[in-house]
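Quick heads-up: it's one chain on its own, the form predicted alone, in structure tokens.
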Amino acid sequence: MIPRFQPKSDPAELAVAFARDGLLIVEDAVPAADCDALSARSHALIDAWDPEEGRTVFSTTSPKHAADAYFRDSCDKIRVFLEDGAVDEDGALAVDRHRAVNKLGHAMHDLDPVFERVSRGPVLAGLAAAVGLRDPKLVQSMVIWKPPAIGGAVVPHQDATFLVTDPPSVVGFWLALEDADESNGCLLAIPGGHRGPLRQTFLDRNGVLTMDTLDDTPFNTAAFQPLPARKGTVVVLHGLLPHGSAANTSDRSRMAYTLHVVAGSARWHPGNWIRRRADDPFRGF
């Protein structure tokens, strides 16, 4: 059974569990009021969104978004990405905008004060220190929407595929803004799977975002375990840990906030799709 911790758990115990499992489940890490504030702010951003700015569908099963400038230029912005099935043949929204969203991204932590306050709070900073991140830099953030009935699956992957450093250093902090369970698409992961190789890298190759295979060893699909999480739970994910989630076919949403952090001591690959101008560098907690 995967152990569960509290924010004030012994950092040494957290470090041991993270080294063994490649993940931590920390319950009651973020107050319900903060979760509600992030959810409310997310809905306000959708209310203010003009669909004419872009209607890019984000899908891990059919990643056509990688060729879209609206996606490629979102690393230092807050943009709206839609679910597959949310747009009709004429490009118009086929469902209510709040049920059409796949995610918001990718600089919530820097551009929105509500998200910045939670992202740079003492709990996440303490967890980053406990798992050994040196000179942590916050590089990417997303609100994963998972709307009822339409919320798409996230295929098994490793975060180090998409945020490449030498040595690999990315750590994901996944915050449940709502209760997540197997019925509405909670996280799935392979405990201990971080000890396997990095399978792929997603890098800019001469202006084209390209997925390169480094090791074709398949993930052991039978080893994936569900990680149900109550609202306010933070799941910390090693960058090499295989994880994903099933589609949300329930009548409940499953909103979550994800923050990715890398070690400032590691070399940031110049081909990463997440980039910042020299006058707008990555910052820490």
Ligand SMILES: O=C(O)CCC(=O)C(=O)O
Second form
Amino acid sequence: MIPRFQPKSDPAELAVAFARDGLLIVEDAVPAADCDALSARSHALIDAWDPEEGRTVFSTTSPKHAADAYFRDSCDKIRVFLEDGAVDEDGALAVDRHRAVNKLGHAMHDLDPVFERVSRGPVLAGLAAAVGLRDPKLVQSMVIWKPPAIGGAVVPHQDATFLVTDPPSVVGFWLALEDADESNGCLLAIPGGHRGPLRQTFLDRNGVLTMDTLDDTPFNTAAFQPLPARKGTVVVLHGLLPHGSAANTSDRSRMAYTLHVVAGSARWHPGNWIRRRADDPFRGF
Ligand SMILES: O=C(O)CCC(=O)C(=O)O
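Just the form predicted alone so far, so send over the form predicted together with the named molecule.
Every chain and every other molecule in the complex is listed next, the one we just looked at coming first.
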């Protein structure tokens, strides 16, 4: 049984559970009103989006997006990525734009005041301290949209694959903006799986973002457990923890906000896909 915590839980207990499980489920971490404000901002960003800017499909099963400048240049912007099933053969939207989105990324935490307020608020900062992040730097944010019926799966992965530091230090903060359960594609993770090796890195090799295998130990697929989460729950994910989510086959959306934070004391790999300008460095909480 995976324990459930509250934001006021004893930080020492949180640290013990995080070291053991590689994850923390913290219920009632963010007020419903803040979740609604983030959802409303997300929909407003979609209303304001001009599809002519770019119609890149984002898929974790077939990562063709990695070759697109629209993706590569999104680390310090707010951009819209679409679901595979949402565009027709000519790249035009086949469904309503609010049901077409795979995700928004990747710098809402720096660029949008509503996202910045929640991202840099005391709850996430306190959880980062409890799990031992030293000199935390906020490097990436996403709204994972999971629209009803076409929201795609997120294949099992370790976040340290995509945000490479030496030593590995990334911690993910996943916030349920809506209730998530097995029917609409809640998170899946292997408790304790963070004690296994880092399997892959996704780094720039001569200008091409490339997945390199470091260790071919497969994830123990039978060990994945669903992590149902009520709106306002934060799931803290160790960077080596295998996790993902199933497709949303329900008629309810499953919107979540994720924020990835690394230790400023660890070396940031220069080949990471995220490259911030020298005059716009990563900032902390
Ligand atoms: O929201 C999801 O379904 C998966 C999110 C995830 O894997 C991540 O943020 O690293």
